[in-house]
Amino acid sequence: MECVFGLVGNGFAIVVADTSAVHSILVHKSNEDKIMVLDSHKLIAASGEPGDRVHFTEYIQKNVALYQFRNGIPLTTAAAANFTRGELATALRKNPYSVNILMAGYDKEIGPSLYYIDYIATLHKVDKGAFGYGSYFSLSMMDRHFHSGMSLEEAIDLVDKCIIEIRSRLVVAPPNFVIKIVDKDGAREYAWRESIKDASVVSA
């Protein structure tokens, strides 16, 4: 029961996952991050199989690494984002990868942005959208309060109300998540927010 969903504020641009790593009917751990930060002022939020949800982004990350080591300039969100839906499509016709993508960047000239990008490499520029079970009530939220220009504060609020409606309201809800934001200071992780910790194995 994935959760991903992320909007773009004042300034800022804000990703969420649910940190549940869960095959079948098993919860393997809580505390799965799902965010990876790409270089200094991106982040890709995935969602789907774990093999190829960890595979592909990291593959990712290194050409991303790749391109500014060879050209001595980083690759924009708008670039780094057609490039990750070029690699989706051209996997769709040999091996393709079960991997949904939430991209948020800054750009120095832009300013921040938001990329939705699924597994049959549809990309949209968003102002919010979101991925997985989670998202049939994330989006009604964000829908209902989300607007242009939002503050920190309201944008955090407002991650709190699609967190709280989905622990009440998802039948087998994810209990933790993670926050991560990228503004003019970089991508960087804001908070969590557990209601269980993973308890430690006690040997016999």
Contents of the next structure:
Amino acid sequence: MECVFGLVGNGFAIVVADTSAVHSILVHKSNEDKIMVLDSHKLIAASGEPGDRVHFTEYIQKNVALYQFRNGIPLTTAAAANFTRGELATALRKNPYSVNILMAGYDKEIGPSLYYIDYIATLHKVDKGAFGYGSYFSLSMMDRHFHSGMSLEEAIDLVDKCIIEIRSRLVVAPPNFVIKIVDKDGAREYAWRESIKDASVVSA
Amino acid sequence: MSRRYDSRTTIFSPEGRLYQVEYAMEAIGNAGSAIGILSKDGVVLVGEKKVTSKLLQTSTSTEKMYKIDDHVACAVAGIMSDANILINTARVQAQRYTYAYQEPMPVEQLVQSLCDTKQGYTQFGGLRPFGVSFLFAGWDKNFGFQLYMSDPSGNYGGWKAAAIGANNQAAQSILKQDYKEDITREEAVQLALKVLSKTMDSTSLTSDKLELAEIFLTPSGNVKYQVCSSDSLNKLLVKFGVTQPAPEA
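Give me the form predicted in complex with the partner chain now, not the form predicted on its own.
Now the full complex is given, and it begins with the chain already shown.
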């Protein structure tokens, strides 16, 4: 029931992921961050098998860092996306990774971009994308309200609409979401949308 | 002399030298020279052809210049058969990069990876080093036009103007005097031809003894590698006044 979605706006790209770590019927935690900062101007939102998710995204992150150390220049978002897809493709017919990825990035000459990479190494450059059961709701919502060059306010409004839709219509909907943004100033966390805070204090 | 340290490629001499690498550079010093010049709007490569028999089928192949990828080319000096192996290696590395990243390989990375291959032959395997020096010319979006020179040791450097092969020291010193920072591609061609005419051993300069290639951007923004035809080369030689025999010293 993992929900990941994202879209490209005017000079930025946004990705949203649910923050539930689930094993069978048990929710381990509701504040698991599934959006990794790949480098200063790239984000990977990943969903899928938890072990694979962390292992694969860290592998990509370290390789992207290694490239920058070796060559003094960062990879473009397109190059990083193609590299990621290549790793999934190579492993696919041996020991595949069960990870779906939305990669968002900002490049100086190109602007913001979003790449849809699924677990069988499909790669698409998209304006909006989503994975999981939540995609049935968020994609429909985005199809209705998205237009290219949305402002940040409009985009966050659309994100909230999608979250509301997922919460109200998906059985076993995840309660909490994290929103991260990447623009010319870099990749960073934007906000959380929590409907259940991890109960650490129970009022007596 | 320390001849006993010559035959093993991968050990140091007592003076701390790698004789095989130095002997490889000797071999290159006897080969046809090549000159590269970096200009604002392109890179110029000029090579001296040593094999100039009338019987040679020259229409299809080049002797000194090779295209590695759409945005990188090189001039060679040294043992041609060694050069062919390395050129193929460079081509494969460039395509492998594009396969992984769907982008052209940055020029310095290509040079670096080829030089890593060359370095291997000076450290392990027991095989002799390659007897080739390269001048790599290319364009990428990170650093624009670039010129790199590499030698059998696996060292490389970025240059504004460089010469390899026979008389390269004489050519390099003329380049040092006459190169200016904002040189245009046409001026670079002129300078390269002039330097070659002064350092070549042969008495007169004709188009069949030379190869000229340029890397530049077309108006639509694509990188173009163009080898000069022998007719245009002849016209250039006449235009720049370098066809007359070298003056008796």
